[in-house]
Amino acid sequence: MDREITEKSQRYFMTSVSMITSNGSKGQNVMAAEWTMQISYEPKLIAVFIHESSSTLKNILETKQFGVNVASEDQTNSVNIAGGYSRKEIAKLDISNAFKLLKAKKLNIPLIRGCIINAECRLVLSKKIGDHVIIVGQVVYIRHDASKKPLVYHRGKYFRIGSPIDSFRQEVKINSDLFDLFSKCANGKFVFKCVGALIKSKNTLLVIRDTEPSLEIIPYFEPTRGHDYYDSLKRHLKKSGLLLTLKPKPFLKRLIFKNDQRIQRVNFILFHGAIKKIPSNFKWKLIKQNSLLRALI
């Protein structure tokens, strides 16, 4: 592997950045990582990667305790600092314009103040990996700032995080009896999923044949996790007395159900199909005259 395209591509990667604190008997530390992540829910535990000549390493290792800070916005003279000195030269957290100190809830270690997240953590694993050896610390109490705004590093440079991108998703009114419905079905989901087919005739769709004509809508159910969706269909399909061919390659609606002020977020995989006979709990419906059946095409 060409070591300079390496060097270089490394650097596109986009990180947070955290502020490592510990204690030990060298004194108090702090360090600057930004291969910080959290890495489960429950227990929650976070993980940090560190070179083991730090000192920070052999604090952690010492007193099985450390804090993850992460930096905020306006904290890149903070971590200039924490990344740019070692403990061997200078007590970092000792420069007085360049921490301020948060007392920690369990641990006997300094956590900084004005980060976004600060996590007392006890260690609970460490292994050599690479050139760096992974700390995994189990939180024992965390606290955040919902003021903050994240430091973003990318490319050498500090970066602020800019508004949010809304993923596109198309507005559909549907009528009070369909969205009820899905309302329903998605039982307070913030996004429902669902499997359908789409079987075309000229300009209808194939629509379940219902008692009430405002619950007319394509075939569909709500798949199982962890089931594939294709097998899935079709053996649904074939209950519902459908035998028909589908491709396999699927696409993907993503929508907002409107009704009133309510809304709905539904996510549709669907496969086109081919069907040569209707049984008779379905029927075929004008694609325009339906403003779902407009939006699944």
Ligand SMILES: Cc1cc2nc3c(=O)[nH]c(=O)nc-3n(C[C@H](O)[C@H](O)[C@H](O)COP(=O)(O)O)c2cc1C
Second form
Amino acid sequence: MDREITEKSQRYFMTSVSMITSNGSKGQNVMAAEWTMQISYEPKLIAVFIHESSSTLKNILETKQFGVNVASEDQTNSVNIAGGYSRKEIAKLDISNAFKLLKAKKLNIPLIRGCIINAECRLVLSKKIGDHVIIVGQVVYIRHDASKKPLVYHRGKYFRIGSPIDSFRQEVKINSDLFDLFSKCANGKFVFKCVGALIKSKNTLLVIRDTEPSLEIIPYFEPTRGHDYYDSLKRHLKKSGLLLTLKPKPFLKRLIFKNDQRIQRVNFILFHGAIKKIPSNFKWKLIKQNSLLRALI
Ligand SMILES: Cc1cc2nc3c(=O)[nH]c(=O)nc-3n(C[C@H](O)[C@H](O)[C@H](O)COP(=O)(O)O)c2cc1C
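The structure above corresponds to the form predicted alone; please give the structure of the form predicted in complex with this ligand next.
To see the whole picture, the full complex is given below, headed by that same chain.
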């Protein structure tokens, strides 16, 4: 692989930056580490990848304790000092206008004030991987400051986190009966996921009557989590007496239903099908007549 290209590409990852604090025979210390992440909820584990040459690694291997202080957007000065100098050169935490310290609750380590997260960790694993050493810590105490925003690191520069991006959903107006049906199926879920078969003939779609006699919708169902959608749909349709062949490649429709003040997000994973046999409770519906059917094709 071209070395110049790989070196450029590695700068295009985006991370937060943590300040890893530690204590040891050579005194207390802080280093910047963008390669820091939580890797387990229960137990709560955090991994940091640290270069072998760092004083921080020596401290952590010696005391089996470290602090993870996730930097907030107003801490670029502290991060630059933590990442720009080694403890071998200077006692960074003594630089009075660079760091404000916070007392740890459970461990004998310094923590940095003004961060978005401060976690106290006990070392549970260290292992050399490639040119860094992974250290994994079990969190024994953690706190966060909801008023802070994280510092973002990308292409060697610091950024603020931007505004949230609304992921696009097609808005569909449906009548209140249909809305009630979907919100009942969703049962409080933020996104109701369903799988359906789309069988078209000229300008019509094959529909089935759902629970209420007035409602007509394509044959669909809510899949069980972790089960293959294609196989489940085939089984579901067979049970309802609909014999058809399904094309294996699905497509996705992300819809949002709005009715008065109510909102329901629905994802349809749809497979195109062709009919072999239709039972009497299925019928064809003109696509033009129905906003949901129009949105699904
Ligand atoms: C923004 C930033 C992110 C960094 N991320 C890491 C990292 O993830 N792992 C690492 O080993 N070094 C990382 N460094 C470099 C160390 O912070 C640097 O080598 C530091 O001087 C080590 O300090 P120490 O020897 O006192 O432990 C980073 C530096 C900066 C500025």
